[in-house]
Every structure is written in C-alpha cells, then in structure tokens.
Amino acid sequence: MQPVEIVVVGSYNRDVVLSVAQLPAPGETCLALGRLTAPGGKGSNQAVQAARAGARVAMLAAVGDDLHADEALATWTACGIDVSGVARLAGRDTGMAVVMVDARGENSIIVDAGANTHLDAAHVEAAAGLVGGAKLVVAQLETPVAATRRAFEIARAAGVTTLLNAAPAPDAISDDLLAVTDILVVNEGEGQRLTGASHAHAIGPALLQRVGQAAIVTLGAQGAVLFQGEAEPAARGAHRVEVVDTTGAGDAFIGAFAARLAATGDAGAALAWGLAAGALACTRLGATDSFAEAAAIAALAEA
C-alpha cells in the first residue's frame, strides 16, 4: 500500500439533518419538512472530502461502542480512509449532531460530542508512525487541544506540514498550539474573535504573525483570501451556485484544500480547489452526501 498523505485528527458525529421552513425562535416549536441522517463531524467531513478529492487519508479519532461507531468505520472504509488510528472506547457514546436547515440553506447545529471529548495524547502517540509518515496533518477544535497539539508536535519533528481549522469559533487559541501550526484557516467570524479585527485584510496579517507558513480567511459567498509570507494577499472569489444547504461547505473547503496541497505543495492551487469543493457542497442537502469527487472539483476550479 502507498503511504498516507493526510492524517486528520478530529471528530465524528452522526448527523440528523432536519429541513424546516425557517429556523425556530427561542420557545417556538416547528414541524420538520424532512429528515436526513448521515455521517458528520468536522474531522470526518474533512477526511471524506480529502479522500474524494484524490488524497490518501487516515483518520485519527475516538468513537464509542455503539452502532454509530460501526457506521463511522464503514463510512471511512468505503472511502478508502485508513482507520488504524481510530480508537473505539468502551462505555462511550459516539458523537452526534442535530442540524436544522431552513429554506434559504442557512443552518443551526447542536452537537453532543460524546466520545470525541476522550481523544487524548496517548491515542496520538499510538499513531505516531502514521502522523510522522504523512505529508500533512489536519485538525479542528471539536476534539481536545492536547491531542491536536501532540499530533502537531510529532508532525513538526518529522517535517510534516500542520493545518489547523479554528472551528468551532474559539475566543482564543493557545500560543503553544499556534507555535506548531503551519497553516491556520478561519472564517471571518472566527478571525474576528481571535484578533479583534473587523475584516479579512486585517485578520490575515495578524494571524500570519502567529503561525509558521500561511493564514487563510474564508468569506462564504465572497470567496477567501490567502496570506503567505511576504507575498501580496491572494484573494479568490466564490463560485456562483444555487444554494440548497450550506452544511459542510467549510469542511469541504478544508478537505479539498488539503488534498490539493498534499498533491502539489501549491497553496494558491489548493485555495482554488477548496473554493470549488465548498461551492459544490452547497448544491445538495447534508454534509458528506454533498461532497464532490476530484474531477468535478477540478472542472469548477479551472472554469
């Protein structure tokens, strides 16, 4: 077997997606127009998209000992994702999320993290060979920071690039985690919380000073901006698509960006793939069900 290119350290949640006419106000009850259950969680989503975009991917995660864990392992295996770094924890429930999506494609999400909160540095140490042999290690903030930090430390020692997606939005990120982060990706809201700046061209430089290689600020329908070294900021617009559901679009961006970066080492080319995959993910309901294959991503990225 060929070695893994990308290791994703992150979460798995079983998603229950409810379609509603409009998101309920506090105290309001509304009837769903439809329901979809599907694999989810930021880590899993990003791993699946990276695999569909052509990368060889491994998942480093914690799941429970229930049927949802079986579904997680089956999902990853079907995508060709290496599951040797997945810990199955006795007596724990696999994470789950309830997602409400309105007629405009906007969503509200409630997450019960379950086993995700028990991924720890010992699990990472057990997968050190996997991490150190990759080209890129990707993580988010839905699992404990101690596990992510240890994975990034192992990666750095082996010369492997690290990418942190600072989501869900934190009020701060510890300096010791940023010290081992090469590429930091935030949306505009996350960037505002971390820097106090109000727009991408102030957020990006502030974050770039705290990481090793690059910072990216995603702007939803406005595209994204890449800040890298001494180069001028590279802004790319979003693709115009008919939006059905924005759930998972950010994860699609990360997964496709990571796949292209691992393949080419070119962050600009990777940005184009991320934006294309994010746009395509908005055209169907759900997260992983909406993630495109490499050919479709490449066609839109190069259009």
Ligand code: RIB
The other form holds:
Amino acid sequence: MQPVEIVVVGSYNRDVVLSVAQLPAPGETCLALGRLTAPGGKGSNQAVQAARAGARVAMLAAVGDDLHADEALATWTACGIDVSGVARLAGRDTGMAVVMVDARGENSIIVDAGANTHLDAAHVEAAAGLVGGAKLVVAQLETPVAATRRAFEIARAAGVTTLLNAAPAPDAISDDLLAVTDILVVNEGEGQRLTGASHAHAIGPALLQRVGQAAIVTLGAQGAVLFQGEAEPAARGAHRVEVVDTTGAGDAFIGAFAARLAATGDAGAALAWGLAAGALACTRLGATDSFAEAAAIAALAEA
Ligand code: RIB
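Next block, the form predicted together with ligand RIB, ref. the form predicted on its own:
The next block holds the full complex; its first chain is the one shown before.
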C-alpha cells in the first residue's frame, strides 16, 4: 500500500441541515422548508475533499460509540481514507451540528462537539508513525489544541508541512501552536479577530510574521489571497456559480488546496484547486455531499 500523504487531525459531526426562508431572529420559531442529515465536521469535511481530490488521506479523530460513529467510519472508508487513527470512545456521543441554511445559501451553525473534545495528545502519539510519514498534516480548531500541537510537533521534527485552518473563529491562537504551523488559512472574519486588521492585505502580512511559510486569507465570493515569504501577495478571484448552500465551502477549499499542495508542492496551483472546489461545494446542499472529484475540480481550476 502506498503511504498516506495527508493526515487530518480533526472533528467529525453528524450534520442536521435545515433549509429555511430566513435565519430565525432571537426568540423566533420558524418552520424548515427541508431537512438533510449528512456527515460533517470541519476535519472530516477537509479529509473527504482531499481524498476526492486525489490524495491518500488518514483521519485522526475521536467519535462516540453510537450509530453516528458507524456512519463516520463508513463515510471515510468509502472515500479510501485510512481510519487506523480514529478512536471510538465508549460512553461518548459523536459530535453533532445543526446547520440552518437560508434562501441565499448563507448559514448559521451550532456544534455540540461531543467526542471531538476528547481527542488528546496521547491519541496523536499513538499515530506518530502516520503523522511523521505524511507530506502534510492539516488541523482546524474544532478539536483540542493540545492534540493539534502534538501532531504539529511530530510533523515538524520529521520535516512534514503543517497547515492550520483557524476555524471556528478563535479570539487568539497560542504562540506555541503558531511556532509549529507552516501554513495558516483564515477567512476574513477569522483574520480580523486574530489581528484586529480589517482588510486581507493587512491581515495576511500580520499572520505571515507568525508562521513558517505562508498565510492565506479566503474572501468568499471574492476569492482568496496567498501571502508567501518575500513574494508579492497572490490574489485569485472566485468562480461564479449558482449558490445553493455555502456550508463546507471553506472546508472544500482547504481539502483541495491540501491535496494539490501534497501532489505538486506548488501553493499557487493549490490555491486554484482550493477556489474551484470551494465554488463547486456551493452548488449543492450540505457539506460532504457537495464535494467534487478531482476531474471536476481540475476542469474548473484550469478553465
Ligand atoms: O464547516 C462546515 C462544518 O462546520 C459543518 O459540517 C459542521 O459540522 C461544522 O463543523
């Protein structure tokens, strides 16, 4: 078997996606127009998209001992994702998210993290061989930072590139996590919260100073900007698509970016794949179900 290229340290949530005409105001009850239950969680979404984009992927995650855990494992296995680093925790509930999507495709999400909060550094240690043998380790902020930091330390010691997606938006990221982060990806809101700056061209340089290689600021319908070393910022526009649901579009960006980066080592080419996959993910309801395969991503990225 060929070695794993990307290890994702991250969350799994069972998503309950409710379509509504308008997101409810505080105190308001509204009726849903439709419902979809599907695999989700930022870590799982990014792993699934990276696998669909052609990478060999392993998942380091914690799920409960319920039916949702069976669905998680079935989802990953169907995509060819290595699940040897997934812990099934007795007496815990698998993570769950309630996602509300309005008529414009905008969403609000509530996550009940469940088993995700029990992913720890010891768990990562047990999978040190996978982490140290990969090309890229990818993490988000829906699982404990101690586990991510340990994974990044192992990766750094083995010369493996580390990518942190600072989502959900944190108020701060500790210096010791950023010290072992090579590539940091934020959206504009997350970047504003972390730096106090209000524009991508101020956010990017401020973040680039704190990480090893590159910072990327994603801008939704405006595309994304890559800040890398001494090079001029590389801005790329988004593809115009008919938006059904933006849920998971950011995860699709990261997953496809990671897959292309692992395959080519070229962050510029990877940015194009990320934007194409993000746009395609907006054209269908839900997260995992909306993620495209490599051929469709390549066709749009190179159009
Ligand atoms: O980024 C989208 C994801 O955020 C959803 O799948 C939901 O589970 C939450 O983690």
